[in-house]
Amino acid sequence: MKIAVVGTGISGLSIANMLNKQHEVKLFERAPKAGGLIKCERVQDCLFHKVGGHVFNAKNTEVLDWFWSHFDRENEFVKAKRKAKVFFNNAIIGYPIENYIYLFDKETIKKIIPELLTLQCQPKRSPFEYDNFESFLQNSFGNTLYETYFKPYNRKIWQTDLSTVAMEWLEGKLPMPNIQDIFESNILREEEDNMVHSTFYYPKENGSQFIVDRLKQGLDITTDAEVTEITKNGEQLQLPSGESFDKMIYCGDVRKLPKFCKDILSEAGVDVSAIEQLRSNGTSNLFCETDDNDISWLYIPQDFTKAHRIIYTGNFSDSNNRGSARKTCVVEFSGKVDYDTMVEEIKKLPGNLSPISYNYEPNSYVIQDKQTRKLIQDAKAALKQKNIYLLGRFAEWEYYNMDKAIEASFNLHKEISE
């Protein structure tokens, strides 16, 4: 078959590689450069992850085997232990924060302990029995920990009422809290090693851009080519380039589907206006030099600053700091924050931060409500009937990490190959 893939993030590149051996695949990218959210650039010979700090690991052996078939794990990657911390009350403490309650002030500890004991005596509930994200957090950690950490931190990121956020997005992304483990961690004071991606792999050179550059080899990619219009050419789909395809895989923003696709959805009874109103957050990222440290991620819950985390990408590989005598990091803010404001905000943070560059990404985090998954499922079913498939974080409206994006590509590859 002749297949068009719209979008060249990790999802588009993965599915194209999977299909390319048996089919004629052509990719279209609206930006000047392939890579989507995981692309990087060198600034003063230091590596800037322009949106987040992307690393790789997976629990799915099929994903692992496929990924390492494209890379030399021993010679091209470093294996690192995730060392996350929290900047809280002007001190750097361990993560997850509930394992470090003993570092809180005495009065707060006296509130947290009886709440946890009460929760421990209640019947166990599946996370997906809770009506929303706020209810889950309150009933998993108690109101004091919720108000002290979970509420301010998550509101910083999502910039929305947590009671409107569905629980499904959490599946497979975070370990479920266990009250006994919380007490044991605070008494034994051992490092947490069960977190998602507690260890990860990272390219020795050029970070996730190295992954993009390898996966795009041998693929037919047209950049600066936004697909805004589709027409029917017999049984095939015709794109603005004039080329016709048997199938199309759309990895772009589902809210911006071409009119042809939206007409299909309308005819199938799918609420197009609800899709167009799906919520997302962008991120503003300030690339900085920082003092030496051994941290991977530093989470910042309190409202003394607009920043919500620092990603110490300079600790992932020494080559990321090649143009500086210091380490480098990315300070991340939710939403659009102007450069001058970010420069003022980093003065409140540890590490004697000094700005190098900055980037604003209009869409980086997707936000689901209770109707989102059903809405997208209906859209996927309707489009599939016309040989159009949705894939990726913004097409499927799922908060995919790299491994989950590859896993979704596997599932679609099987579906198309049946």
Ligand SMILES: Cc1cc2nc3c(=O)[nH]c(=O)nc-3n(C[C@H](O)[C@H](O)[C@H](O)COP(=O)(O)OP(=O)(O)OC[C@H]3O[C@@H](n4cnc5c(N)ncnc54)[C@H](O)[C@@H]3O)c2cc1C
The other form holds:
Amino acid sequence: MKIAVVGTGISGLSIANMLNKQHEVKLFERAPKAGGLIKCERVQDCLFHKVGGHVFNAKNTEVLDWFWSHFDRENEFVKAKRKAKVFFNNAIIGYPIENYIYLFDKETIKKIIPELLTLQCQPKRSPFEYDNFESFLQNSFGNTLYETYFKPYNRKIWQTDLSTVAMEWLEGKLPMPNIQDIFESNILREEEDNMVHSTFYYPKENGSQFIVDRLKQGLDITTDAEVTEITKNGEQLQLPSGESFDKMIYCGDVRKLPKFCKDILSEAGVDVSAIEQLRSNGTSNLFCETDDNDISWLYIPQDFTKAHRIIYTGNFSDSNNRGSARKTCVVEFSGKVDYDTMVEEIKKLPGNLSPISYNYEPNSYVIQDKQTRKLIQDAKAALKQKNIYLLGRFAEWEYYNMDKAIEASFNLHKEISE
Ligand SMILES: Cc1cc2nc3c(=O)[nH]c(=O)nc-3n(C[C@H](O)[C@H](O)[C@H](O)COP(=O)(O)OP(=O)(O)OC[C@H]3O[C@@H](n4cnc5c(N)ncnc54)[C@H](O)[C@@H]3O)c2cc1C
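Any chance you could show the form predicted in complex with the named molecule after that form predicted on its own?
Every component of the complex follows; first up is the chain already shown.
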């Protein structure tokens, strides 16, 4: 078959590598360079993750085997232990914060303990029995922890009313809180070791750009090639360039799809306007030099600054700091924040940060509400009849990490090969 893949993020690159052996695959990328969200560039010879600071790990063995068939784990990657911390009341304390309640002031501790004890006596509920994210947080951690940490932190990231955020996106993301564990952690005071990404792999050179550069080898990619229309040509799908394909895999933003093929969606009864109204957030990143530390992620919940996280990418691989006498890191802000504001904000943060470069990514986080999954399932089913498939974070509107995007590629590969 002749197959077009729209988008060259990790999803497009993965599926193209899987299909390439049996089919003629062509990729189209609107940006000048492949990689999507995991792109990096060197600035003053230091490595800038333009969005976040991507590290890799997976639980799914099929994903791990596939990934390591493309890379030399021992020689090309480092394995690191996650060291997350929280900047709280002007001090750096452990993560997750509920395991470090003993560091709070006496008055707050006295409020938190009876709330946790009350919750402990209530019947256990699965996270998906909660109506929304806010109710889950309040009922899992009690009101004081919610008000002092979870609410301000999540409001900063999501920039939306947390009671409108569905629970599905959390699946597999966090170990679910257990009150007994919280008490044990506060008494035993052991370090975290059961987080999803408690250890991770990171390329020795060029961060996630290294992953892109390897996976794009041998693929037929056209960059600066935005796909703006998909039309039917008999049984085939045609692009404005006149090229025709048997199948098309769309890894771009599903909200744009009604523009390309509104008729196909409406004919199948898909709620086109609901798709166009799906909500997302962007991120602004300030790439900085920092004083030395051994942290990987520093979470900043409180309102004194607009920044919500520092990712110490310079600690992931020394080669990321080549070109600087200091370490490098990325300071993350939710939404669009201008450069001057970010430069002011970093003065409030630890590490004597000084800016090197910045980036704004309009779409980085999807926001799911209760209807989202059904909406996307309907759209997928309708489009499949027309040989168009949705794949990836913004096409499927899923809170995918790289491993989940690869897993979704596996599933689609199986579906197409059936
Ligand atoms: C702040 C942040 C931190 C993260 N950290 C991690 C991490 O540490 N580890 C991890 O595993 N995951 C992490 N993730 C998740 C990870 O970034 C995503 O899972 C992954 O990048 C999604 O890849 P994708 O290919 O689905 O989408 P994208 O990367 O968005 O790729 C879509 C591509 O399609 C192109 N495109 C769109 N429309 C068109 C069109 N019409 N024509 C042509 N091209 C088009 C785009 O330009 C883009 O290149 C993080 C995400 C964020 C936002």
